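Below sits a lone chain in structure tokens, taken as the form predicted on its own.
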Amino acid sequence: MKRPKTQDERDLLLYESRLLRPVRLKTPEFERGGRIRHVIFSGQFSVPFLEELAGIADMIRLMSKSREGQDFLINLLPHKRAMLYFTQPSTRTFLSFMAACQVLGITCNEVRDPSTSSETKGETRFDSIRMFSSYFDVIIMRSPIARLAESCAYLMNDLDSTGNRSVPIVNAGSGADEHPTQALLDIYTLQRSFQFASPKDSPTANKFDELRERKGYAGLTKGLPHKTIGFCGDIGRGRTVRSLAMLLALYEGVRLVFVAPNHPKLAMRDDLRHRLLDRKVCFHEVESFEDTLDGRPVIEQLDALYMTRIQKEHNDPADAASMASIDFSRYGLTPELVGRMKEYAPILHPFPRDQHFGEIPPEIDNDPRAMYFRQARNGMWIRAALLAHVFDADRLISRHFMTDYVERHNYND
């Protein structure tokens, strides 16, 4: 760590030795009984867990379509209380978690402005977290301070080891580190997209077979393995990019393409580069959609595209000057570019999008490949599934679903 300059940084020194350990050594401390208890970074997730969680999210989604299913879900966890401790501006993540809690009957309270809390009187964030744990059963936190969520998880574990009250910590975005639950909803959106399912499907005619046999995608397979996924925009400062890239790295044969300006703040950071190299993931760094991959422009090779905005709010005066000569129009989509993409390739965006930069212009919104609004709604379902897992209610959901929702008519017997 760098030499601490602020009180927040000095507080984190209490956990420095644990923070600096390899991910593999940390993850067991965030589990209990073989299940995830604290949700801190994407390195905690495995492919089987991602598939299991997607299955629970699908069950919740389907059950929510009926009044009986809604009643079952809302009566699962009415005895639980959640603190939404969001000291960094957020709309989608905050509302998504609140809606996820409401789906499961969890009562929510919030602190979104530290100036309204005792932190203005000198209370440390760790004291605030411990105080919240006295009243609530889970703390969902978003902070501009890197590694704060992880440190709070260690605080909770220390309390637990001494017989004091301890509750799960869920990282809803921590500084420039990671945004693991955003990565979950991104993966869930891709999982659903690559099922190639359509309401019009039948045993004799379905979307997947049509793509393979009539649309010229003979090598297309279902699922995430062996897909080429593109990321475009502010790669260096995008914590959502970092978290999602590491989850995609778990899947066999995945190839990642990062499209960004050749600028130290915007291009891929060394930490992500080294982690991908360590995992022997195939990835490419290019400066334009027109750069070639296997002899063809990148835009024509992608199975999915993850767009991001340029995060100008993080620029200092020197950054603004050094970026003045960059042609940022190369990092925005146009209808013409979308027209060259594969017919099935979903377009994702973590939001908010920048109306001034225009990385995705509104005229693309009605394209069937534009998944970003569905992606946002998917966040509610996958976060509900995650909270159900944390509170060990996912098994009840699965049991109820298998009992009441799997019956089908079979008139061919």
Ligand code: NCD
The other form holds:
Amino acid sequence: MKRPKTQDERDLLLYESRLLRPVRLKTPEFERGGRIRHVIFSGQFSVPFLEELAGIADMIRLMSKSREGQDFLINLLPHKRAMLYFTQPSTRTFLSFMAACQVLGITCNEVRDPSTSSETKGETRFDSIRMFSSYFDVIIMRSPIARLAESCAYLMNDLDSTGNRSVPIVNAGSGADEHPTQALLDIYTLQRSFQFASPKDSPTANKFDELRERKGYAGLTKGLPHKTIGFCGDIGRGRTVRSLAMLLALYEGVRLVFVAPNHPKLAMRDDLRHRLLDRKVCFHEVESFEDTLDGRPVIEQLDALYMTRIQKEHNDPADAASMASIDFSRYGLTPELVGRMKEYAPILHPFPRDQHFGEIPPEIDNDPRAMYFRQARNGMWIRAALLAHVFDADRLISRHFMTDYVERHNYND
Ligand code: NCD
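Go ahead and give the structure of the form predicted together with N-carbamoyl-L-aspartate (NCD), now that the form predicted on its own is out.
Zooming out: every chain and molecule, the one shown earlier first.
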């Protein structure tokens, strides 16, 4: 980091030695009593945790279908208040967190525009965060500054260890760095899709046995292990890609294919490459869907495809000039390309999609493989499950579901 000029910069520097540690040394600090307290990066989740969280999200989803279930959920956390501190544009993440809070009865408050907060009077971000922790019980934050959420978690831990009030921090997107809760909803969408159970979640629901008899699908299994997942677009600056790739790396035999222009800002960054290499994940970097994988074009080999938009807002004039010769049409889907994909392969996108770039033209929305609207709705359920976990209400949800709900509604039949 360059020489700090402001207190904000000095504050971040204070935590630099902690920020630079390997993930495995940091994660215990984000937990309390064996439960996740601060949600900072996807490297802190394990497969059993992801399974457990998906189970809670499924229960919340089902309970929300009835008035009685909604009443139970809304009475779980009415004594909790959340601060949504979003100083970077957001629609889905903000609204789905708000809706998730509302499902559980948590009261929401927001600061979205720093010009309406005391930061314009010279207040540091750390002072703002500490103030929020005086009034609220969780801080859900999005910031253009990489690692700010992580530093705020250390601030909260330091306050805690000196006997001061301290609340959980949830990272809702930190610069180009990480977006762990988006990765949770992406994984949840893939988990549901690869169950091949419901037509809303899978393009080929209830056709699993039939699929396995088809030419080319013989080795198909349920679940995430051994799947080939493609990522296309702005891999370098896409924090959702970074967070999801690290989660997929947890599953046995998963293979990742990154389809991006060979440009330093758009292709995979070294830190992600090194993390994947460290984990011995099999991955390929290609420049087009037509490049080959196991002797066939990539587009025909994917079990799922994660599209992203090109994040032009981060371009400086030199980037724009150096990108002028790139053929970007290769990084957009067409009905013809989708037609060549595996019949069961879901198409995801963190959204927003860019209508001008057209990485997913609306003609594709009616294809059963288009899972992005479902994926956005899944965000509300998985975020509700996550907040229930953070506030220790998940056990109450599963107890209620197992006794009252399952018996009364008998979903086991
Ligand atoms: C993304 C983000 O903000 O990182 N969107 C999201 O949270 N759903 C991706 C983007 O802006 O392209």
